[in-house]
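For reference, the chain that follows is the form predicted alone, supplied as structure tokens.
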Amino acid sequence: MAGTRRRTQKDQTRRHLIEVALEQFAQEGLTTTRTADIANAAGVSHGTVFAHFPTQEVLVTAVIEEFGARVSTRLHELAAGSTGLRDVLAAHLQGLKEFEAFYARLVIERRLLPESAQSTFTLIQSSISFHISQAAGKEMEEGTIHPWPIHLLFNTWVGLLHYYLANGDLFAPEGSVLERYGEELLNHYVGLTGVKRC
């Protein structure tokens, strides 16, 4: 019984550290936030962080994995039952809005991150690409959108989002880029692909 309680407490502490790190990374950056900063914000000793995450790289990768799981799950929930590309893109936007500050930092700092963290980011993009390619493939077969190579469809969409997020200080210095421009970006992209607006 004591072992089960201890394991539960350990899992709760690990989850708490990931939550705090997610917030700290969103506010201060993935490459500049120190484990000591996370320990302080979490109200634990610095050693506690290392008991759960032996290195900064392991912590960063764990946080990106958690973010990826949440975004993928949210995209799946939001896109469930949606067969159209526009619906999937709208669901992607909605899912990203919930984690915008962290995702913007991830986009900006990705190339500075350890290889394991970059690989995790690539897996997240692959998951999103899958949803988009499923919807786009169907619509291309039906002739409702232009027959683009899937990699161009995905990369054009993500490139548009990443450009606005990476330059958020110019586009929405006081708030959310995706709240301010999300619908406009979606409509612009939809116009490029030939998807009919709802």
Contents of the next structure:
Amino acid sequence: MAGTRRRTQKDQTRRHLIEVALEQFAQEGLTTTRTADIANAAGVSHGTVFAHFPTQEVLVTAVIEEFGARVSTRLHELAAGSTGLRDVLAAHLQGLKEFEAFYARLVIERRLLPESAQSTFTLIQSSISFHISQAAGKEMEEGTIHPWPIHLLFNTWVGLLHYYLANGDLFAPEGSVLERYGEELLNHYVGLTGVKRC
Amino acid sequence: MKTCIACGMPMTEPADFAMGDITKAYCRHCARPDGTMQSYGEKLDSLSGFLVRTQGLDTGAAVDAARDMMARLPAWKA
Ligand SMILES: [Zn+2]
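Next, give the form predicted together with the partner chain, keeping in mind that what was shown is the form predicted alone.
First the chain shown before, then all remaining chains and molecules of the complex.
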């Protein structure tokens, strides 16, 4: 059917624009990239971008939503087979590595973003905090980690990651912060939270 | 892949669905003990409470974020 074909084509264009925007935002920043820049990079007219995303805010929010859907789905899959807190954190790192440049921009620019985009980011974090709280609850019962409040457990981990990511120019000017330090940060965090057995 | 219409969680295993019923459109965290879906007020309370408990957010900020997220989920879209 012509109608169905037109809809499929429209979906494809939308998906293509989101892919291009993910890439552009990662390289140039979320707040400084304009819809006209996305149109240029995607090789379409500004009108086409406008038809799908009438404002910069709608576009930024849609792209963050797409990033969030991918990271939380990835974490959901990876965490499904795992049991301990360490496995969940390793899965979180793995999911972020795939979008590190974009995620670092998001962390740095969050407070400058429109409110809907900020809420989306909070929602993404809640899918992470959910898996962490599930795994941590079990380990606390077993006495393998300290009985920290969940929010401190979560914020200590995320705070560590975000400090390195936000200052990536100092920690890994040439490449990936998470590739270079991910394992070290994970080991350090597991050491902090773990209860030593005598 | 299905995601919960009321909170957005991915549902990949039968256990993720309300009452383990894969024909349901909402997840186990959005179901009441009897299997029906929570109301808007119940979900807003539980979601913002969750943000406070697991991320340590200020209560007002958590309610604002939860309300904004819910506005974009199929179950609560105007
Ligand atoms: Zn749900």
